[in-house]
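The form predicted on its own is given below as one chain in structure tokens.
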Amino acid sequence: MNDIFVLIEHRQGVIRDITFELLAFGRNLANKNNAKLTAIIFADNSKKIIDKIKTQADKITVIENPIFKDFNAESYQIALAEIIKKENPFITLIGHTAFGMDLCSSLATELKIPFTTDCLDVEINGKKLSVTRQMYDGKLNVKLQLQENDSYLVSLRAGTFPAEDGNLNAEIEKIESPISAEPDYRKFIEYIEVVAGEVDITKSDVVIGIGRGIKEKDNLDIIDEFADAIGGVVGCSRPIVDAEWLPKDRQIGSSGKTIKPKLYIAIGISGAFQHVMGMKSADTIIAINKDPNAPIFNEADYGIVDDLFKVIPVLKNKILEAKA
């Protein structure tokens, strides 16, 4: 079998969590198929990232230029495509981020391959490839089975896999950059940062996520007397922000933020893949929701069915009796 492709997602000099999970999984399922795996950079500075993944593939394959310091979309497609039409892998795998949205589907279509997106499992048989994506959000896990074909592409959900140290000594492989600058169409101008909140989510080790199921504004104040009781910082999912019930900076998922607290709890939240994204890291779930059959109970490791106007208030009494 041909090799396999993982592409390294950095931004400004850091690797991204999710690359150290494709990693982990392109080694397993390499090794369930006696095949090799690959980790393509592009950047303007390797060093420091492939001291972080020599362990992690058989090979590094390094393409160094000032033009890929930071992600341009354009630019990765047109060095990628190369690189893939001349390596012809089995199968390339990208993280489903804003990152590889960006970037795959222009990318498959250029090379004419196989390519489906956001997948919680990939597995090989002979030259077919199966897959395993989700539905009716996250209701249902669906496998399904790709165009059989030479060579594939694959974006993989973040969170799904577990990041795991190797024990390889890769090859390291440079090669000189199919472009030499960027495509005048789309350049790369600045990086904007968000300005930071008066509560910063990602450094908390207890974040309680809020949903629809709060119902109206005015229910926030049940929520911040029991963060406040518990010790945490209030979260949500996208229709609050939505409905400016709280800040962008609270939004937990795919188009917010991750975070990996000690302990979060979701409360009235249905949990849609979006938003399990970007809190299914934390050590401890718990979920408190009306609807026995909602999506968040999946990713539990505590849950409560019931009415959360219920619940909240004497979880928040029996935390003050302990404390006290």
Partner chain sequence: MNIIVCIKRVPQTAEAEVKVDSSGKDIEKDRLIFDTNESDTYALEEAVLQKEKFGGSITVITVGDEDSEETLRIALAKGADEAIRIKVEDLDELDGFKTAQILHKIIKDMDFDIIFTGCLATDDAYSQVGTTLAKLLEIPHASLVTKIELSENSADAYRELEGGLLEHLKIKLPALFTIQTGINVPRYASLIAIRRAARKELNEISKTEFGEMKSNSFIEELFTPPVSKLAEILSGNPDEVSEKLTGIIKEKGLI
Second form
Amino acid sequence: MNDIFVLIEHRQGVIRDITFELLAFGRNLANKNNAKLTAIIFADNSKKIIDKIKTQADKITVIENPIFKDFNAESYQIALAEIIKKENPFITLIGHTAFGMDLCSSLATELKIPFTTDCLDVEINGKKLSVTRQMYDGKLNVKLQLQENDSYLVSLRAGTFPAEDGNLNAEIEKIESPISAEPDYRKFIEYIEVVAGEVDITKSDVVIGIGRGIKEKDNLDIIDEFADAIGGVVGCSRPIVDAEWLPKDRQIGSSGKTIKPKLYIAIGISGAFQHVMGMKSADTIIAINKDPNAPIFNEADYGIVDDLFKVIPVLKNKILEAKA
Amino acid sequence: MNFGLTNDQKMLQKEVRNFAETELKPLASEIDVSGEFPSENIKKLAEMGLMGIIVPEKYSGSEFDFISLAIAIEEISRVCASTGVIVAVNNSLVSYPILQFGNEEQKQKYLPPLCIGEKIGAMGITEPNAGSDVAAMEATAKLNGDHYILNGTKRFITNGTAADTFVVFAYTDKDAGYKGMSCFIVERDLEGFSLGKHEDLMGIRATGNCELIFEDVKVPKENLLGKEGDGFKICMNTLDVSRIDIGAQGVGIAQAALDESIKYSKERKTFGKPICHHEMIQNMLAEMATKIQAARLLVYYVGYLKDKGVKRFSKESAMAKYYAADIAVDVTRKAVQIHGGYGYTKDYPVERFYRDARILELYEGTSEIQKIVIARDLVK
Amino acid sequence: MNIIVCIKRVPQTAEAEVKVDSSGKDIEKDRLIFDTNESDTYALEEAVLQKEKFGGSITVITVGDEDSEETLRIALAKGADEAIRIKVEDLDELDGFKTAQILHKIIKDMDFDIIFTGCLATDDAYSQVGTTLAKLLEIPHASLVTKIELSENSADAYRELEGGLLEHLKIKLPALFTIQTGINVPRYASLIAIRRAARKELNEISKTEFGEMKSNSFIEELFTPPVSKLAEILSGNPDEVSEKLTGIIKEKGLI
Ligand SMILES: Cc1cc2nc3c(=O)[nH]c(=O)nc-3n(C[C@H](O)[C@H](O)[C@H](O)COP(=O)(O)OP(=O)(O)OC[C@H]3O[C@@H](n4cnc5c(N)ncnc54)[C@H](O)[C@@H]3O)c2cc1C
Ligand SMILES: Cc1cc2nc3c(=O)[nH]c(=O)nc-3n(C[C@H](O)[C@H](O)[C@H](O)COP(=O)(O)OP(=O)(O)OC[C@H]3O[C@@H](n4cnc5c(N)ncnc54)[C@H](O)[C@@H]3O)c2cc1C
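Having seen the form predicted on its own, the form predicted together with its partner chain:
Below is the whole assembly, all chains and molecules, this chain first.
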């Protein structure tokens, strides 16, 4: 079988976790299907990256150019399309991340190859490819069969596959960048950091996460009181930030903060994977949600299926009693 | 015959429901407890165009028909019965009579501020000694040069504490009986006009209900609505229309009670199964749903008659209001029953619905009065 | 500034029970409430805000069944000037790629400066339509945009990356932006606007006019996600569960 390609994702000099997840997944897929795993690095300087991943792929293809210092989906698309056209891998794996989401559709469209996003699993069956992904707020899984083709593109959900150490010794191939300048119609300017607020939710042992189930801003009082009682800080899901009920630096999840507290209590949060990515490393996770089918219960250690407005005040008092 | 809603009615329903769920619902239980008039919400309601639903666009209204009015009041009442009646009064008890009986100047002066939320309207018919028997009212207005001198006390006035524009009834000629009654637009800032007792109500607690006291208030002559002696006619005609709103309010409260009951009955388990699988609970749910739908159709029907230009529909309007009130009380009572002891606590909204529903049998003509109207027509 | 906004009507499933239907390839829809896809409402609002600033007109387009007319009309009531529905009766055979191709067929002949789409539809969750469409139209794009500043021929777009980091890009117009939630505060449609919108003509185009189009994929089956690890659900009334939970928290030495 032709190669399996994995696109290396890095930002501000740091290899993103998704890279190791893709490599581990790609390696398993390659082993199962007798294929070679090739990692593709676009960077201005690839040395540090190569060092970190060289045990994890059969081959590393490196395209070094100053234009790849920062991510520009357009430059990546043009260059990667050239390489894929030439090498014709059976499948190219890219992270379903903010980078991947900006890159993949146009890449697949340019190459005219079947593509699907946000996959949890990929199965190769001869020349056929089927994937598993989620729909309807994570309440259902779907198995999709892609149009049969020689080459496929798939983006994988971050945080789904455990990273693994490798024992390979990758052959390194450096190739000229197919482009030498950023396209003039899309220029990368800069990265802008989120301004830090007064509370740092990544530093607290106990974090109370609040979601759309809180219904209105005024109800945050109940949560603040509860957080005070248990001695934690309040973080939230994205809709709470969208509604401007809490500042951006309290958002937990893929486009917010990643937290690793000893205890995380998710209240009125459905458990969308973007949220889960930010809190799943908590030691103990408790979920309070009135919907018994909410995906958050698949992540939690303990769950209460009930109306948060009924539970929280009682729970607060019990905690206070227990502390006294 | 057509039982479907039009495009604009469907869209109005959807958008008002979204608005009510997001903007009004969060406050509903809080203002029920505090009794505080939801002034902040009035601005948002006005921006949506809900304070002047049936008023033509040239007076800054939304120019919808009466079925749409019913739909809007139902959706609002479904999350907050207090806000439902606040909006109903502004539309049907105040804007409507000005629109129907006012002259062009009065319409231009009073309607736009009522529609855009700059001013709030209230209506004063009821007095300490005149409730069901409207003609027994004691308030008087004596012409004196270019103004009337208004004296009297109005009781139980919805929106009273918050309103700026009052439609008030008083006798200009007591000897002429009900034909001597007249109707005035009275502004809040007139000298001698004060607010009396604020009512601490059982339900719809955030409606600014209070007494209006008029002591030698000089009401400009041009504020007479219609002619002298038109008062009783204006009053009855207005109530025929406003009973659409009250019917719709009943349907909204009842629907909310049913929604909560369905949800609760699926969650609560007794004797090993969710209570919605017990036949007696199902019996209640089926009755509730059927009655609500029947009431809704009665209410829509009156709206349809009004929209079609039918002149007299007192009987139909009384039927809709009486029936909707009746089933709202019945449905909310059943909702409390389905919730068991929890239904009797403030942890669930159904106790509020039950209290709120109770007003429907009382205001804008008690249920007894509605039946009198219906029966009189039957045997006339 | 002529703006096209692509929107979609989707079932609201975050708090609803979602069941697979008898075909095994679709869900039971009759009890679900449908509304405009969340990020699409932000995309539309962004278009209206830009129009208020720069003038021009807004065209909303949906690929959808008859029920989507309401979605379009609500968009008209919120500030769009024109609405187009590309008629498809069997929505289930659409994947993100096919939808983008259909949109491309109609948009390629239109005059526009900007296209806004939502960044993700909550039903099929592809995050694919906008970015694919941009490529088909051969215009630049930026996805997951949470802030945008327009000038004559270009836009400063700010994409939201992991951790809330923003990627600032300069993009030449015409361009396509997929809009992330939270970029603005979507408005309600006023009653007057609803009344006007309800009477407006919608442009309807049959998909068959574009000829056959290929999907990228076919649904084999829908199923309830297997549970890797299910929480231990504490049972009882609020008092009982709180008691149990407090015990657990205490035992773990967290208080
Ligand atoms: C690119 C991208 C990045 C994203 N990044 C993030 C991110 O970083 N963080 C994030 O959180 N999201 C993120 N999201 C959004 C994410 O997809 C979900 O939309 C979001 O997490 C949902 O938030 P929620 O759980 O609060 O709301 P919902 O999904 O609406 O869930 C609300 C929950 O509350 C429950 N509930 C309601 N009322 C009560 C009650 N009275 N008692 C108990 N429970 C109740 C309901 O059953 C439901 O499960 C991102 C999305 C995209 C497309
Ligand atoms: C919350 C609230 C808001 C209100 N808002 C307004 C408002 O905005 N503007 C306004 O003008 N008024 C308002 N009212 C007044 C309301 O319309 C009157 O209370 C109502 O008309 C009944 O009058 P009453 O209270 O004097 O009862 P009464 O007329 O004294 O009636 C007492 C009882 O006798 C019954 N009864 C009376 N006559 C007969 C009869 N002939 N045959 C059989 N039974 C009869 C009645 O049905 C009732 O059961 C409001 C009242 C309340 C409580």
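Positions refer to the first chain, counted from 1. Take the two forms, find the largest set of C-alpha atoms that superpose within 1.5 Å, and that set is the rigid core. Small disclaimer: the values here were computed from a predicted structure and weren't measured.
- When two forms of a protein are overlaid on their rigid core, residues whose CA moves 2 Å or more are considered shifted, and I15 is not one of them between the two forms.
- With the core held fixed, the Cα of F226 is displaced between the two forms by 2 Å or more.
- With the core held fixed between the two forms, K174 has its Cα displaced by under 2 Å.
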